[in-house]
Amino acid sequence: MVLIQGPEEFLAARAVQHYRARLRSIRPDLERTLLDASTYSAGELQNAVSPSLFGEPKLIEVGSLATMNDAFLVDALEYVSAPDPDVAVVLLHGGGVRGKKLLDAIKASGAPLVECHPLKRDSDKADFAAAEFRRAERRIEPAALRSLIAAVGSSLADLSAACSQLIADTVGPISVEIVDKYYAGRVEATAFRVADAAVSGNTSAALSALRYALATGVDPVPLVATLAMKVRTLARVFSAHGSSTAIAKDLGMQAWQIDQARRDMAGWSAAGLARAITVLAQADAEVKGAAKDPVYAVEHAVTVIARAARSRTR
């Protein structure tokens, strides 16, 4: 038995596929049966695990344990107490308290547990994507990895598909330029291009990227949000001391993110950061309705931030 538990459906589906593929690599004649715990009828599990006429190995995949009915709970508890060693059973529970007695019994039996929790932090998504490229024995530059995560968004399925596309369609190390070629049109990627130019102090490049973003339909609200996230990262790293690895652990970030922030901070002063934070607070209110011209608000914020980025050199 294997219990796959958690609300992240992509990770759960991948875990099932991985387990199924391993079994089929050993026994190509594997017989697969699907059961739904929410619409289960009494006796289905016992019938599914019973030996077949020709003795093929069996894999039983049971979904919807989070909404299991009472009939399944009764039969599953009985099966867990005396599982068939010649049958593989994969149980998927999307989270919640339904069936806690069964979950506790499965865990107490020593069955493997695969936890599938959502990856909410960018650092977790970066680890996930980096692992995709490592499995394919491909290298991706840290900045390119960051651009990819910014462009694709929060869906792990989309991120995995993007990694697969880059692996299949390109050769050699994957650079920022390659990621931009495939995903530059995404709103998130465009916003990060504006933010990167602004915090590096390149006013002309930042305003040029901003005009492109606005011309292609990007709303000022996500532009200001991305600028704010970038500046907040600088502020968190600005007064931090120690190695990148140690700071990353303290702040819940990746070491490469700390290294990038330290490079971005080359021209920044404490006063410059204070000006940037102040103008962003004002811009956030203005693009959300406090001003008649949200475009001017974001342009003003970009200009002030780019100038503040050079405050240490003045």
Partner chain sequence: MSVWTDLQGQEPVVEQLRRAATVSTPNHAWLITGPPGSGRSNAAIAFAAALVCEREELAARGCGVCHACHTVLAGTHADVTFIATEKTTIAIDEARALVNKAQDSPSSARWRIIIVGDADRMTERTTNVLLKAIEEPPPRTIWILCAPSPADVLVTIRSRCRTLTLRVPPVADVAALLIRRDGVDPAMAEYAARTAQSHVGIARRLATDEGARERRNEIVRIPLKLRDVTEAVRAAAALVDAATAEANSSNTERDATERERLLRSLGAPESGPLPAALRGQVKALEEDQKRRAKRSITDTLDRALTDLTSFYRDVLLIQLAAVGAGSATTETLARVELVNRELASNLVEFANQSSAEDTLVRMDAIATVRRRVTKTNVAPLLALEAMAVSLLADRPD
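Could I have the structure of this protein in the form predicted in complex with the partner chain, to go alongside the form predicted on its own above?
FYI, this one's just the chain on its own, none of its partners or other molecules.
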């Protein structure tokens, strides 16, 4: 019995696949049964684990444990107390607390547990991609790896597909040129990336990120909200004195956020901050119907903010 738990579906699917392939290599006549815990009716599990006429080995995959119904919970608890050693059961739980009793029972029984956490940081994604290439015994240059993550890093499934495509299509070490050939011009820009570029005063990067974000379907409304959040943090920290821990406690934020804001603040002046806030409020009204062109409203706000971010040096 194996429990696969966590919200990253891609990793979970991969774990199941891996497990299935291994069982098949030992016993090619494996019989596979799929069950759904959310639409389960009583007795199905019992039915599936009982030996068949020809005695094939069995693999039972149960999905949607995160929304399991009570009938499944009862049957599964009973099965966990007396598992059949000849049957492999794979349970997929998408995260959450539903069926905690069952999860605890499975963990207590000593069954292997595979945790599938989503990879949030770019460095984790880079590790993941690097491992993909290592498994295929290929080498990728660090710069190539970085631009690959920037291009397709938002979804793990996309990233993995990109890795296998590169591995299948090319020979020898993978360079930046190869990655660019496949994925150039694709930069996944989020609202945060736009905001980061804008408050650091990098007008061209901010505007191109904005265009990418709009082209990939980011709405102007959350863009303005993200910019406002970023500028608000700067304004709150601007003339605050004391250690970042004390300010963070005062403002109900994390210390690293304060440190980040202090780094971003280098080129800002008080007048610049005031200008940025005013233009953002204007843009907020405009993207919500006060003006005809919401895209222009955001673009104007980004330009003004990026210029204000250099107002101290001028």
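All values reported here derive from a predicted model rather than from experimental measurement. Positions refer to the first chain, counted from 1. Rigid core here is just the name for the largest C-alpha set that superposes within 1.5 Å across the two forms.
S239: CA moves 2 Å or more between these two forms after rigid-core fitting. Positional change of R146 between these two forms stays under 2 Å at the C-alpha, relative to the superposed core. After superposing the rigid core, the Cα of S200 is displaced by 2 Å or more between these two forms. On rigid-core superposition between these two forms, the C-alpha of A291 is found to move 14.0 angstrom.
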